[in-house]
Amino acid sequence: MAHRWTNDLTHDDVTPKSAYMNRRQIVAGMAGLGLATIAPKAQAAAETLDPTPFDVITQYNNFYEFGTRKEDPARYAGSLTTKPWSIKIDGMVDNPGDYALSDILSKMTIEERIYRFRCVEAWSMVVPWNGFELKDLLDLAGVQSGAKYVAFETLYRPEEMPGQRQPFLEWPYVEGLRLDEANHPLTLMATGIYGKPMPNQNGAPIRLVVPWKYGFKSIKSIVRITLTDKEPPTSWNKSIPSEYGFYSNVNPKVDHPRWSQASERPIGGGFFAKRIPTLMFNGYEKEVAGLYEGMDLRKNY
């Protein structure tokens, strides 16, 4: 398909599942997916993170629906149904309805992606995610010549999710993207990490990864995408706008208004792991820069 990201990988260079905690072999499989054609600073920059181990990744996550500290997700995730599950997709399509996500899965080709991974808090993963490219779906459900931006609603279940019984967002969580932001090739909708099932905690089933933009972008178990003309509201810019903007690319020149984003904490090294410089849209700037040419990103951030 003409929008497919480019990868030059074959067979015998795919990675054992054992070899994961290995970081050479971990940077050697970025770079055959795509960071080898970042600057050699920002290589080199890539080169000092060590692999994330899946328990790490599956026990330090932010999934306010499951409560506000790092453990949280873990500790109460467990009560999420998951099965059966269905997508709403609505608005300015051309096949509205409610899209099993069995007969959505019947119907994509799964890869496995190794993404940089960055916190809007300042701390950075590098997950192995399995899934597909939004794009696919979205022609799936055939998108109208009027549709500029993509809207995304997580489920509302307060009975299972008992950070959604605190009134510190407004719930159900929403966020968007532009269109084009949507229809690029990193952008994935992720079904599963290190080739298992998405764990509840990270989002199961299903969720988005936007890999150069802060992980709140990436918005977990979607129920429903829609298809508008109009940007759609997103939970943290309605609750702090001034600290937290549409677009939220990573950018180290722009701080949050309490803390720098000029540097980052990989976890799974300890909380005294050595802070490294965070890349301009998470590494990926050769890939989407494009994107937002002629944009003022201090004003867009």
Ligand SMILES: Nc1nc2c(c(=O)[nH]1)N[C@H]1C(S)=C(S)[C@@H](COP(=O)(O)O)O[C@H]1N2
Contents of the next structure:
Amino acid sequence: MAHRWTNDLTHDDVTPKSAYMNRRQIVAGMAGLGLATIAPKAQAAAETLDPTPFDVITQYNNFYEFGTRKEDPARYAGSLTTKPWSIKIDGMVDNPGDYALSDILSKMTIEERIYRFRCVEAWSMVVPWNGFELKDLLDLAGVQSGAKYVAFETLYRPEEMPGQRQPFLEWPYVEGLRLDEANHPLTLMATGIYGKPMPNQNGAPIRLVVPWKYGFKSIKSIVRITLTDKEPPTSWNKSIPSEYGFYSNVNPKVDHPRWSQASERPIGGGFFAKRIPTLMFNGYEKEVAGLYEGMDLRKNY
Ligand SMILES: Nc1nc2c(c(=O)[nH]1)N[C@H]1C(S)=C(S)[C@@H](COP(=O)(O)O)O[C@H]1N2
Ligand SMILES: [Mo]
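May I ask for the structure of the form predicted together with the ligand now, the form predicted alone having been displayed?
So here's everything in the complex, that chain up top.
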């Protein structure tokens, strides 16, 4: 696949000792998921990234299906059953249907991508994801020429997702991307972190990661992907349209109506740890700015 992302970092360069796993363990973790391959080199944006420890990435989460507090997902997501799992792919595709996750994974190349992840609440982490490019899945489904957008839907299962018994948001959680954003080589379907299968609280068994957008665009526990010619509704836009638009690109120059987006707090270093400046498109400007040429990003927030 010619569109692969590359950089110079290796897993060893960026993995803290406490969370270090050797290559054999990584491959073993993958084998448990029925994954055939792992790319030999770690992947990341071309800058130095200090990954956030595993315990922080998995214990400070937003996953409103399990409650609104940061500790709720780690506490309650254990009840979620993720096997068997399939994704319905429908709408403007040549090959619509229910795709078993195991079948999808047998056709995909799993890579490691170390991405900066920026929540709209102005905290950030650096996550070594394992996954494949969304484009490869869309190619499998055969996107038709009239399609312009991709809509995503999270599992709706209130018996296992206690937050869905409360009206925090309209359920199921939904998100959307423009087709060119979805096909961008940075856009990942993630199935693991630190070489381990995706923890439930992080969106098991498969979730989206769009590193130049605020965290809420990265929808978890996906069961449906629909190709469409209309801009799809998104959960946070439906909930508070004046604060959350369709694009939600990380932009330090456009503040959230209730707080600044100019800086962020890397989590894991304690609440009073030094804030760092937020970068345009979360540091991926070189790669993605072209997608928005000629657009007013203040209007298209
Ligand atoms: N289905 C679903 N996906 C979701 C959310 C959610 O509540 N439900 N929260 C979003 C938000 S606000 C963030 S910041 C990220 C958090 O991902 P993480 O737990 O891997 O850090 O998930 C996003 N995806
Ligand atoms: Mo978020």
